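In the form predicted alone, a lone chain appears below as structure tokens.
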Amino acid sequence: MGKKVCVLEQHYTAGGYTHAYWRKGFEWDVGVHYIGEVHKEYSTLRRIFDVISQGRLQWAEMDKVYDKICIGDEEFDFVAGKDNFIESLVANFPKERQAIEHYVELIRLISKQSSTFFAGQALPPMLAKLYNKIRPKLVHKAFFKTAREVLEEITSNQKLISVLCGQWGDYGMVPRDASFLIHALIAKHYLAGAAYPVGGASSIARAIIPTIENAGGHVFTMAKVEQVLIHNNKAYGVQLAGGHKLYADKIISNIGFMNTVNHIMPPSVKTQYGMDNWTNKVTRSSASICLYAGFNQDAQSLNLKKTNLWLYPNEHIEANVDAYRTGETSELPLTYISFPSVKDPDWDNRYPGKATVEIVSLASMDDYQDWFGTTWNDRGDSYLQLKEKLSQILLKSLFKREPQLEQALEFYELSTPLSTQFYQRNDGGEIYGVNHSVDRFKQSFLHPQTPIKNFYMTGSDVLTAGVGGALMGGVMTTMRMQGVFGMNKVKKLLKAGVSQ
């Protein structure tokens, strides 16, 4: 939009949760193990990609099940393709295809009204406001539901509704807490089947950072922002640790809402605008751990597929993720195993011979407060035994799966919520920055335009989770500072695409 960027990131690397990083010569993502719809070519996403990054970021589309739900001894195929993802289903559930054939068409609706439900982040917060008092009027009435409610008026078959619910861990809210909007998108998201970057995860940083060098612009790691730079109400640089300072015609915060007003605004403005009380108005994602391990084989040796694997113990979402966090068992109510190495087709080029797999499951911060205040990598033995214990656990779960990677087993490591907390400085190690809840899509503060002139907010908490989330609150941040009237430049150049 002819404008110079200059990106400020604290970590050590550029990208956020699309980082990798490696470890003992493997390489791993932390937070992209797919994404939908880039790999069609003209969908929404995939041009957006193509204009940021000019053309560079390529796409390796995966298996056509890209989703396997596995409840008990019981497996249930997601597979890619509106009809197929029907008749899969079908076959396991013979007698609910009513049912099935109106969810997917109600996912299909929602992801269609999408737009219209998030017009007002585009608008000025005044306007936004009144525009959101008459939007129950303009969208269906599932908007306002959380999934297991929609879902219980399309069937009663509760092993139905805990398999279309199989991937609630990719928003971090079981159907009972979440919004049914978050839920129909991401599913709608994947319906058509998902992608891998070329490259691996780190490929989307590095496709877009020439976009920004080549337009004056530059991104700096190891540049911690401390505080914005705020005179009468007007926000017209930031400060750094150590004290430098940088000034800008607009700030925007990408750090999510609860850093952005935790860490980042200056204690009067917070008392002026009683952002503390904003805080008290949404809660924080769920946390997780991650088993990142590598094996000293290739993926095509070790019969690895594409297909994420979703491990459920039993249909009773709910009621086991409940358990778990009070304590009353120490089974995981949920596993997700992913396998990078085979969903990137350069991946042998870079790591020959070998393969990777990551696991990961539901945590919380809560238990880990006994080492509140430690350094990453010195926190004692303690912390270490617990780390083990739970990485063998899910090696457990990988095993029982996949019982030829035992033997070629080389490296593994475990990332906590102390992890999440050190690298994105995240305080509730959470993942998906605020929770997906009903009420959350009422709150007015969660727009990209801050009550600070020339001070916005974007990324997933503007709009939803995900890396696709996150995009599109991008694109909804850039039409609030061109204006009402500056809204069709950009949709104009998403149009036209990489030729502009």
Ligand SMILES: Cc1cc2nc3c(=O)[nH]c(=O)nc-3n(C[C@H](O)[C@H](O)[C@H](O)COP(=O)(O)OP(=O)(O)OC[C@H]3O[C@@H](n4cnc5c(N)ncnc54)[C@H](O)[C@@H]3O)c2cc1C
Contents of the next structure:
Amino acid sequence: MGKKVCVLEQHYTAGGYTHAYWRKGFEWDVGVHYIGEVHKEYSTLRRIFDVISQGRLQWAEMDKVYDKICIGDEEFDFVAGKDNFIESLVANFPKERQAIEHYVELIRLISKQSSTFFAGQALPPMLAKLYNKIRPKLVHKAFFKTAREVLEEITSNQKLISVLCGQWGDYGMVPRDASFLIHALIAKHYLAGAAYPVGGASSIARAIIPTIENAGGHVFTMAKVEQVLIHNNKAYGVQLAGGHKLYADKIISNIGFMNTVNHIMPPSVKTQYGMDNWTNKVTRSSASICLYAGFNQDAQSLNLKKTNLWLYPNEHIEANVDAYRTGETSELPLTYISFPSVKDPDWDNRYPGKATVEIVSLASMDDYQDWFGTTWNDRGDSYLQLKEKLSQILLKSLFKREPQLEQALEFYELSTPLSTQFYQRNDGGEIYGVNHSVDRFKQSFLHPQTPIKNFYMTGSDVLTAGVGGALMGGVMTTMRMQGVFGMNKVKKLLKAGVSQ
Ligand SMILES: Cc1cc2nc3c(=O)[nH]c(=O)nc-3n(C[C@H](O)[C@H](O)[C@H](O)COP(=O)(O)OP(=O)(O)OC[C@H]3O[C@@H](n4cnc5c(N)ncnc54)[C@H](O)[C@@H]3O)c2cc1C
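Can I get the form predicted together with the named molecule as well, since the one above is the form predicted alone?
Entire complex below, previous chain first.
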């Protein structure tokens, strides 16, 4: 768009949750297991990725069965393609054909109408507020209900509801609490299958940085912003940790809403706008633990599949999560397993004879209070013991499903909410920004344009979580910055695709 951009990232590597990390001769992604639609050349997301990476980013399609939902000993396949998806579920629930077909039509409708629902994000805030008042007349009523409310209207079959919500870990809220909107957007996002970036998740940033640099911009890592510089309600720069000041015409925060308000807003500006009141109106999304495991044989010899596994002890999603959170049970309510090395066709060139697995489950920052104030790699024995205990639980689940992996295990390491806080600066260890409740989508302060002139927000909190959601958040902020009459310029650029 003719602008020079200076990206300031506090981590030692760029990319946010799309970064990868390396340890003991292995590489793992931390927040990208699969992305929908990008393997379809003409999809909106693919076009945007093509434009911002100038065609450098390549995608590898996963298996037709992109997700396998395992409830107790039963398995349910999510198969790429609308009709395949329906037929696979109908085979498991023969009496529920009508409900399954209705559900698929509804998530497609919600996805289609989401541009109408989110149109206010590209408008000036005052207009957006007015628009959002008439919005309920323009879109389906399911936009304003929880996932469970809508699904209970479609079917009374509780197991089917649990299967349809089997990907709830992708948005981190149980169906009772999550908006149907986020449920539908995620389910539809993957309906045509999913893909993984060739070269691993870090190739996303690697492919985009040259575009920024070719336009005269820069990307700096280990560059923590401490405060936005504001004078007379106008942002004019940022102050970095260490005191260095940088000046710019426009400042855009991509560090999340909570971090923006709590970490980089001058206290006087926070008070002026009552921003604490804003942060009290939303909640942080779930935290997680993740086990990163490395194996000393390649994925083919280990017979690994490009299918994600979602393991549930039984069909009672909410009851299991509640019981785990209150300490009534220690059984994990959800275990998610991903096999990144087999998804990446370039893996064997970089790491011959090796394979990786990632296992994610729920966690709560409250359980880590004993170690508040300690720092990474120096939290003491009790922390290491807890990590080891959790690692063994996750490994046990893995080996129960894939026993051939046990003899090839070479390395494992567990991340906790404290790791997320340390590396990402998210105080609650949250992995999806602000929680995706029905109320979240009514909050006018989650908007690209802030009340401070020349200061904008972007990323997942101005739209939805997920790499696709964050990317579209970027598009919305760009549109807002171009103004009502400049929006078409953005649309044209994206429509033209990589030839631009
Ligand atoms: C375990 C896990 C699995 C996931 N799996 C998937 C998946 O399979 N598919 C999918 O689409 N999505 C997935 N996601 C979600 C997806 O990764 C995120 O929603 C998305 O990347 C968020 O992008 P963002 O740009 O909004 O912010 P982020 O990626 O959170 O980036 C924010 C950046 O701001 C930096 N920062 C914070 N404070 C400062 C400061 N003061 N100064 C400078 N920099 C600062 C942080 O270091 C970070 O790099 C997953 C997330 C996690 C954690």
